[in-house]
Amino acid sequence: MLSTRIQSGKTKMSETQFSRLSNLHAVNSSGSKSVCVRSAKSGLKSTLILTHCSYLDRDSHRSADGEKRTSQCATGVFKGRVTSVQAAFREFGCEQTLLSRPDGSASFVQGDTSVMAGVYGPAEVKISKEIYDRATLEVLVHPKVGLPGVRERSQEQCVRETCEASLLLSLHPRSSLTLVLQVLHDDGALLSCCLNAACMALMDAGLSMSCLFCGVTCAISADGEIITDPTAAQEKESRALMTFAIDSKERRVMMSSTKGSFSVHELQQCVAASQKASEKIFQFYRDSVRRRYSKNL
């Protein structure tokens, strides 16, 4: 299931064109992974080549704002123009089973951005919201201060569509699932942090899922540099902001939320960089759950 939320006034793409971006993969003779997309109008072919760089602690470095970030490099070739993409992450942190009343809970931290999630259900559903062949999923996003607004409603829709594509809701017909996300602090990449917190909370609740998912946010600066996991200051200075939900099985794009103006080539670069960067988050998922259960044994 693919859900797109493209709000750019400069870029116009159909869902069919966008969905092909995550499916057209090839491996060249050197072992590098490439993404090839051919334009339907001009027939021109663009290729994005990702170099294999491991996420090791010794490769960590300090960014300009003093935060420890882990990085990798991607090189893109578009119409003879070579660009560089720096895929860097702030430090991750996660803790599960924080709350006693929800059936599953988790907190997720990306740098200074922090979100707490709680899952309730399966439980009894109101007759007006009952669906006879699957469970009803409700997502609530609460800001740090004040009441939810338009931004929170948009985030709720993105998280709900991603969770519905991942959860096996048909196993719980005529019931309800409620996911509550509480923003503790926002320092950039809030939507991706909400997606990661939601996935960890769903795992803690023990709900059946077809795949895991993670969120990756990319920002395009004024000079065209692509920054993954941007801070609030970097988001404010950027001309485009994109958040992708990536699945754990085939690294396909499950959901996309974009803001600002960007070219088709920049969108292709961000999709490919997000797919490659998602490996870091899924590895963190595995390490976090392994550490949790190893202590209980």
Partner chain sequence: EDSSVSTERVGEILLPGDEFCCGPKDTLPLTDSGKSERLVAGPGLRRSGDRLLVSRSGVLRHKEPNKFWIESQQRRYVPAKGETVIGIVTVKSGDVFKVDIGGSEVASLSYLAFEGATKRNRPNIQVGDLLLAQLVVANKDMEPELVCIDGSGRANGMGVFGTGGLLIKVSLGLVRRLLAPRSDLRADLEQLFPCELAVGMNGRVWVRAGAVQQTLVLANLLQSCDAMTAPQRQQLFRRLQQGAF
Second form
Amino acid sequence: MLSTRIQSGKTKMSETQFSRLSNLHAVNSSGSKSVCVRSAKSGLKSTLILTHCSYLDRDSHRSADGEKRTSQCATGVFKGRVTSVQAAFREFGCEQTLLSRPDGSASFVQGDTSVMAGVYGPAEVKISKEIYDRATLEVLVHPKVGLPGVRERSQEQCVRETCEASLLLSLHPRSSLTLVLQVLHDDGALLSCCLNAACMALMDAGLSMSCLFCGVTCAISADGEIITDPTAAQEKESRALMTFAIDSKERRVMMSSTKGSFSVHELQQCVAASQKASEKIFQFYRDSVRRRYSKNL
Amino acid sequence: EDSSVSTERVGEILLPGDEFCCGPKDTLPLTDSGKSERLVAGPGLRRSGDRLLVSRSGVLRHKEPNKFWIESQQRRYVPAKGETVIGIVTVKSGDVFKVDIGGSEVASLSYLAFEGATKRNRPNIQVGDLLLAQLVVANKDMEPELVCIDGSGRANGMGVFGTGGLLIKVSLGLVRRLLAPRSDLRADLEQLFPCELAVGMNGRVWVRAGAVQQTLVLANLLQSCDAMTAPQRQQLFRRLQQGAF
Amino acid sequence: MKDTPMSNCERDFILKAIEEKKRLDGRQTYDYRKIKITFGTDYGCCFVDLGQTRVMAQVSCELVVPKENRPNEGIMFFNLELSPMASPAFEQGRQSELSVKLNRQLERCLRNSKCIDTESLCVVSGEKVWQIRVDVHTLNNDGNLMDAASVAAIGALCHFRRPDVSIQGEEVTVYSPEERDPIPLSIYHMPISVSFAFFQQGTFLLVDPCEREERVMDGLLMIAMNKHREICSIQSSGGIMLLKEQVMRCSKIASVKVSEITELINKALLNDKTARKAGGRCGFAESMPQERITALKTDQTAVEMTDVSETASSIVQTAVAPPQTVPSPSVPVPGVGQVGEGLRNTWGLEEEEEEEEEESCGGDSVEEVTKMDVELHQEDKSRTVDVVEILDSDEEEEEVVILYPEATKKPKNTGSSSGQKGAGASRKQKKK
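Got the form predicted on its own; could you also share the form predicted together with the partner chain?
Below is the entire complex, every chain and molecule, led by the chain shown above.
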């Protein structure tokens, strides 16, 4: 799959992006399964790559886009603090309809973080929980180890608020929608992975929504660098961590959950970075739905 | 709203939040009469002001002259009036049966809603029986109601049934494909071996064939056909016909 | 949420088919469904797919104080959770019968059989031992959760690596995985449970029942065995009467199945080990099948961020700065809180307006109740209240008598009492 991407993207991607991608992955000759090998050797024989290798820093994800750096330096000088946006997403993938019992299910993977979501609904609701004019949405987050605690409750609330804002709940009064999220592995950006898995599962169940949503996590490191989609190690060393839920129609912020201290300017930068990054995720949603319906049944 | 522009997008895959119709100002009308045309928005589309928004992900479909809808792969049934469904009797209390149709609420069925039923002559129905019934009341605000007679008081195939067969649960899309007027799937099935099929719009299908083995084969076939294209299905059926089962 | 009830025709058909030795999915009576075992990114995580039944097990460890009667043995803790994702019949929180039964069976199968050497988990006798915790999460229930859970649990235990510990005199050092390689648990044997479902009062039996078969079965026999043909646990439920020959036959079948499954687990462990040695990525992400149309994966992507800083700066510049100071609340007397500005009551004059407002917005009784609550708190804060008002929002009429010895509170009191009367009156009007 990686090989086809490179071939099609050759003309569109900038050379530095292309070489950075190939730098971090080695591709089998058959192109069937990509194994991520973090070394400077690339499996493709192309002089193009080799000439750009030297400009790339192997370990960090620093973007090598020259124009970007100058503009950021300009604003950095203007504002008096060092800010650069390291915007890269780890590998992400999803699978829909992987469970046979729930009405809709999806699993979303971001790098090593993976979350599985299952949706039931609209189904019967207990009288004590029913709402006369709309559906009752219940979100459950199950951690991998131990019983759900306070942290899971706050994550549930964040996900529930986002879902309630985008689902058309008034179409199913006095019924229940249950969304269960199971954390399969946590390597950073857990809440945004939960949001993405929830959105895909709700789409898979065929529930009526007014818009799609996605989750993006930004971390501000100790030296002011903004990292999107951080790993657990990056999160631990950051001084602030923010998760935003962005909607698909106007790219507005539906929900935000932040931890740590940051300035107003940094907040706005993170919001703008998340809005930009969300476009990738929405394009991914579109591609996966397109692939799903590609079979002419 | 101009249907000429809209039909260009038929077959496109849309996601919730997408806008379906564009404004009339940048399109040429198909007919030059100048009058606005009515558009019928089916499942998956909803109106918001003067725009049509997509509320489900799926493929946009069109039926002449002006019906548009989104076809999605869904499993959960939402009751709609006039549909024939297969229900399972859960409670038999007094004058009313409670029947599970797979929706968010249990439907009710009066004992008088059967052909030839009177207060003295009650239908012989036990808890756990299968019923083929039609929804007469089904909206989001009220409890669904079923009847086993049609407008003129005849059963017309509805009522209790089910001995000797097997009930399976399939997706709503497969059910629609089975019930379509010129259904390839049905034609292929007819050529396999003689069987009886009862299809409910709530995703439940009841099958019965001559022998237990044939019924099982049929049930498994239907469940796997859910995700197969026509050529794959025909290949599978051909393999079955050749091999012994 | 309730699960779909089973209809009589399904029940009859399944029983009839079993009498003809036919199963719903075409299996033979002693066949298992396809088992797929994969491991996660970190040590101790195991996914098991038994047909459509999916479970995940995760093993973790921590240092705790040992039990008093066993000071030099580690502790094993099992928790099987029936997640609402697995079936609409499972509810969150409530310990259903099935959950208790499965937990007990898993404990008996793994703890009582002493498959793990607990003495090797001791660090400092009487003070610190390792507590190994196994969490099994059910993801999809298509029957026979017990077998899937036992395979997942033992697979996860075999896969798990605990941190290395060194003791120097009184000091105990726990090394992180980066400092020293973690070490596996010492496992004596691998007990695996095999379930047999009985029908027609014990005449027919099936191995590995699926969900529909479980609903019509009379009873269940669970035999936990290891590949050395030692029975670790046997449990019969449902009240069926089994003959000795039946139980012997079942144990013979179980031994065959257990050896097959143990083989599968070992193969999966070996694959995982080689994959990790080769440095490849492993885990749930990699086990996702790519050829299905329901799955899609992209690679690491960079995102265009050229004008992020500009948009952020423009938003910050155009936004209104928040006020730097906040007006401090004025406190008339220490120990007294105040809501509103303590001016003369104007509610009596504005009664008509308030009624209009109420009618226009549909009578927001919630606001009234909160107003009442606020007044109540206000009164509570002032300690000199002799009569505590009981504000019952259901009552139509309210006669509120407030006694305040201090004169300073009078304006507030009149405000509050007439306010209440006013609100009560307006509510009375509304109820009309």
